[in-house]
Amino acid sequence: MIWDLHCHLNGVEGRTPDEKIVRMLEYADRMNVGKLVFYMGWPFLADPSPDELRSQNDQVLQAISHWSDRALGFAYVSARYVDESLAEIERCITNGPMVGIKLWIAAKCADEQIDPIIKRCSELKVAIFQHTWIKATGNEPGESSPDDLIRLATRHPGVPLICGHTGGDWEKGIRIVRPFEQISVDTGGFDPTSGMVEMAVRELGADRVIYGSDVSGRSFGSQLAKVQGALIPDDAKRKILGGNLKRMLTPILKAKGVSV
C-alpha cells in the first residue's frame, strides 16, 4: 500500500485539471502508487491573493472530482489572508472533499497570525502540511524553516504537523523537530541520499516518517527509492509508504463517511 503525501498538478502534461490528473495517475500506476494527495494548482505563486488561492483550490477540486478512490486534496491557504483562508477551509474541507491544508512560503508559520488557521484545522482533525527549508543562501522572506515549525508546535501542543521536505537539509531538520512528537517529516522533494530515511527512523521512529514525492517536481521512482532502498525493517517501510498517512487521515475520512 503506497499513499503519496505530496503531489502537484503544476508541470504535468495537460491543458485542464482532468487531463493532468489522468496523466499523473498513469505514472503512478507504473510505480504501484495507490493514492495521491494533491495541493496547489498552477502556476506556482509564492504569495497568492485570495482569488488566486480559490482558483488553485478549484483546480485541485476539479482534478480529484472523478477519482475519489485514488486522489485526495489539501486546501492551499495562506497566513497572509486569515479570514479568506478560513473561508477556503470551510468551502473545501468542511463542506467539500478535501482532508488537509497546505502552507507554502507566503508567511512564516512562526508568526502568530497563522494561529486561527491552525486552531480550526485542529478542530476538524485535518492534516496540516507546512513547507520547510533550510537554505545556505537564506530562505525567502516568508519561507518557514523547521525552527519556525517548532515555534508553531510550541503554541499548539499536541496538534499533528507535517514538516515538509524535512527542511531540505534533512540532517538538521530531523534533529530540530526530534523533541516534538506531534511533528512528522515528509521525505519528498530532494534528491535521494543514502542514510536519510535510516536517520529519520532512528531519531524519530518509523511512525513519524511519511513518504511523499513532490511530483511533478520530482519523479516517483527517485523518491520511492529513498524508502524502498533504505536499510530499515519491512514493517517500517510499510508505515512510511502508506500506513502513517492513512492513520493521520483516518479521523477526517471517517467524518466524511469514507471507508478506510
The other form holds:
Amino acid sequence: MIWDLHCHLNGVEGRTPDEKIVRMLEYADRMNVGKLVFYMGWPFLADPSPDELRSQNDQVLQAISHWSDRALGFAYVSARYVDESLAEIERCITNGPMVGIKLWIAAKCADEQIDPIIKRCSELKVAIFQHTWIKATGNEPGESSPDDLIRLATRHPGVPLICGHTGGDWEKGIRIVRPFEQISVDTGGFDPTSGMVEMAVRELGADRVIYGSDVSGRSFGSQLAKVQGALIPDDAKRKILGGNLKRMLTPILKAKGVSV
Amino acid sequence: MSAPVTDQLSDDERIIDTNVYLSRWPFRRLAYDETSKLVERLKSSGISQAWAGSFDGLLHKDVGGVNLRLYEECKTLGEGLLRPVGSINPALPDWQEDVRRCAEDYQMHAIRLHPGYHGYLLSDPRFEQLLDQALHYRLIVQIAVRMEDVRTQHPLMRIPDVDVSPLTGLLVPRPDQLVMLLNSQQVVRASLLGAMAALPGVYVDMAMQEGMGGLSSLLKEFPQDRIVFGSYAPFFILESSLLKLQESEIGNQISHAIRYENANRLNAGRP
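Having seen the form predicted alone, the form predicted together with the partner chain:
Now the full complex is given, and it begins with the chain already shown.
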C-alpha cells in the first residue's frame, strides 16, 4: 500500500473539510494511494497566530474524523508560540488522533526556542516534519534550510526528523543531511526531476527516503513518478512508498491502539 | 525526414511526445541522456513519436553543429521514433541560415527556442523576423518557457522564465503561425493563460502542469484541442506525464486528443 507523507487540504474543491477530503480520496484512489497524512488547513498561513493554528488543526481533525482507515494527521505548530504549540500537541496528539507535527516557515528550526516542542514530540515518539528549502531566489525570513535542520538534529541526537522537500535543491539537501542518520528525506513538493530518488537511495539508503506528494499544490502523478520511475530495486521502492513511513509511525499508532 | 510512427500500435495506443531532449543537461547526468537508451525507454512506455530538441542548443554557440548532430542522431539512433527539432538562437549572427537548414536541409517540421538562455525578449524585433521566416517555411515554433525551477538553478546560472505576453501582438496578425509553449504552466497562468487561449495558433504541452488533477484544471482554462502530451524527458521522469493522464478524470476522447490527435494534426502537411 502506498502511504503519502505530505498532503494538504488547501486548494481542494469543496466548502468543508469533509467535502475536501472526499475529493482528495477520489484522486488518491485513481493513483492507488492508500494512506494519506494531512497537515495544515486553509488558507496557507506562513506565520499563524495560536488561534489560527488551532483553527487549522480543527479543519484537519474534522477531515480525518471519518476516514481513520485512510487518513492520518499531523498537528500544525509553530516555534513562535511554544506554549500554545505544546498545548496543541496535547490536544491533537496526546488526547487526539494525530500522530506527528508539521513545522513550516514561521521560524527557523535552528533556533533553540523550538527545543521544548521537539523534546515533547520525542517523548511521544511522534513524527516531526520540518519544511526545508534552499532557494536560489532566497528563502523566506523564517524558512528553514537543511542546514538549519542539522543544527536541530545536533541538539537532539537520535530524534527522528523529516527533511521536507529534501531541501528542494535536493543535490545539496541530500549531502547536508547525509551524516545524520536520524534524518529522513521527503520526496514531495518539487519538480519530478530525474535522478533525485536514485541519489537519495545511493547516499542515504532506501530506509531514509519517504514518499510524499505535497498535493493539492502538486500532482500525485508527478510526485509518484519520482519513485515509480526511479532506477532502484523494487524492494527500495516499497520502502519509500510506504514501508518507511509505516515503520516510523508504528510506535505512536500502536500507542493509540491502531492496528498497523 | 517523413513523420515516423511505430507501426504496431493502433491510433488509440499511440502517444506523441512533443517535448523530449537529446544530449547532455549541462548540470547533471540524467538516466536516459544517451539516445539509444532514451529511445528504448520511450518505446517501452508507448511513445510512438517524440519531437526531440537538444540540450546543446542551450549554451553552444555553434548551433549549426548542434542541429547537424541532432539530425544525424535522430536518423541513425531514432528507430523511426525521433523527429528532430532544431535549436535557433536569434541572438547569434546569421541565425537565419540555421532556420533555412532546419527547414530545407533537414526537412524539420519544428524549431525550438530558449529565449531565457539566449538573452532576448519576445518583444525583440529579431523574434518577429524569426516568426516570419518560420511562417515562410511552415515551421512550428516551440518556445521553452522554462527549463528548470528558478529556485533550484545553479547560483552562477540564473535563467529567467520567458515572458510570453508579447505573443498576443505578434500572432494576431499572423493567424497561421503555430507556436507551442513548452514547460509553461508554472509561468503562464491566469489572465496570461487566457490571453494565450484566445490565440488559435498557440498550443501548450503538459510537462509542467502541476496540482492534484492538474490536467482537469488546465482543461478549464485552455482549449482541449490545443493541449499536447509532453514529458520533458529525460530531465523529467517520463512517468510524470503518463501518470498525470491517469490522475485526471478527463475521459478517453480528451485523453486521446492530448496524447496523440492534437499533435498528429500538426504533423499533417508538414515534412
